[in-house]
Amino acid sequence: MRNTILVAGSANLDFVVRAEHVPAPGETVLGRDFSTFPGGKGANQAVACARAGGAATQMLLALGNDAFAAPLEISLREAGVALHIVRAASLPTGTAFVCLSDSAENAITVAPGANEALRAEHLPALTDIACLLLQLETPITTVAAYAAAARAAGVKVVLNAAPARDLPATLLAHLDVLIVNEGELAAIVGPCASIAQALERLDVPCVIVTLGARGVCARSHGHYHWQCAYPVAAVDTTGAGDTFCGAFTAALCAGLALPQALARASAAGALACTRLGAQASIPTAAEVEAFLARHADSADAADARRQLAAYCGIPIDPTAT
């Protein structure tokens, strides 16, 4: 049985300044504390996945010959993923520009450096791979190779389509799950009254929107599923997406139904925004069973849906999940 979760991503050392509020243009802010955390979008989905136990992870990855490589690589290994790295002599390792502010929100820039080096031969045997993990910060003509290698292998096909772009319909063809948030969901779909039309705009047999605080809309071989968010006191922002990617992967790869997955994947988004940097704040999967103890579904989980599908534009059937 194949039974390993396939990261092929992007890879980047974060440096991070804290300041009162994220610089608006051509404004300068005075900021406080400066940190470097290992992160790129990629390599925080595949130490969630990781952490989220339940299969084990590879990462496919492209770093430079630098020294911004090894607390990259040191990240990944102590998560537990096994790596496939290549060595791009010729260009740096990622980095990532991160302005968080005191209400937790974030502005980044990403220098992709060697994440550009990623090309279709790079990808390894798929054999034992049931899950494969994409995101948009390596070449996407590289990205569309992968997917459509693992969907002729009988693999699963998982795309995060961050950062924003257009995505070729041949790419959306080899995808069974498609992630994204609001405005990425308008840079594929285009304008729409509302989520649910630009839902069904896709063609594509599960994605899910995440709508931050909100919580997430799924939309399956055309039914509905909701998560309201688990309310948490935020710190910082910076790679809860990711997290919730990388266990919902894992989830998905044991087997579990997508509500349950959803429920798993917005607990450990939830508990990564309660602490500092993108793979530090990644949780465990004992802290997010824990987590999910403690915040069992309360009385008025039923009015918190409608109120999330009223959003989303759909009309709640109140046995929906």
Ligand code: RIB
Given for the second form:
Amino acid sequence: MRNTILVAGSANLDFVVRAEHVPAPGETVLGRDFSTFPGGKGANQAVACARAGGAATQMLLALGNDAFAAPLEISLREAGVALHIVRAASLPTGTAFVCLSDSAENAITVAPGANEALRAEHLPALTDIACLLLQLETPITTVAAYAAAARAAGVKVVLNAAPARDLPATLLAHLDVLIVNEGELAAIVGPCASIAQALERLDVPCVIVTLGARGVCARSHGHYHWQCAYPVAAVDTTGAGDTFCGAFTAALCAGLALPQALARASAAGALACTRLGAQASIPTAAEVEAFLARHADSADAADARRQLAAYCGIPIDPTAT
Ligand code: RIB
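Now that you have shown the form predicted alone, what about the form predicted in complex with this ligand?
So here's everything in the complex, that chain up top.
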């Protein structure tokens, strides 16, 4: 029986400076402390899958032959991720430059380096793979080739279309699940009157839009589902979306129904916002369980759900709870 998740994508060493605010174009801001953290959307999502438990996690990634590669390998291995490493000797390991504000906002610039070296022929055998999780920090032709190979092998394909860009129709045609934020959704479908209208334009079985502090909205096989965000005191949102994607994919692979998978992934993403760093902030399954137990449905949940549905433009019965 297939029971493994394969994440194929980027790994970056994150160089993080905390500052009062994120600089505007042309502005210089005097920051405070500086730290490095293992990051990269692919590697963050692999760690999130592994910490969520339920399925073995593998990752296909490309690293340079330099000192930045070691902390990335260590973080992934310590999380229990089995690695397929492409060594791109002539390229530096990927890096990301993160400015983190006191209000937990960030601005990130990525220097992809070795991530650009991932090619179609690097995909390992998919024999044990149940789910393939992809992002867009590696070449789009490679991502599309991996999705096509996985579809042909009967593997579920989940794409987190981040960072934002237009997607080729051939890639969209091979997806089972597409996860985007509002900006990424707009980059794919163009301007729309509402989130619901944008979701209806996409011919993918399940599309999930993450809406930050509002929550998430999904359209699966023509039906809407939505989950309000869990309130937390955010200190760093870097990697929160990746945590959502990894935890969601692990839940999907474990056979959870969509509403439960959305709740679990939202809780994991919320917890990730309460700690510094990308991979360093990703919670374990036990932490997510305890968080969910503390945040069982509250009295105002129905009202919050109605507000989220209205924001997304989802028609609902106003008397429903
Ligand atoms: O999604 C957060 C990630 O984006 C960071 O870890 C950074 O490396 C960039 O890839």
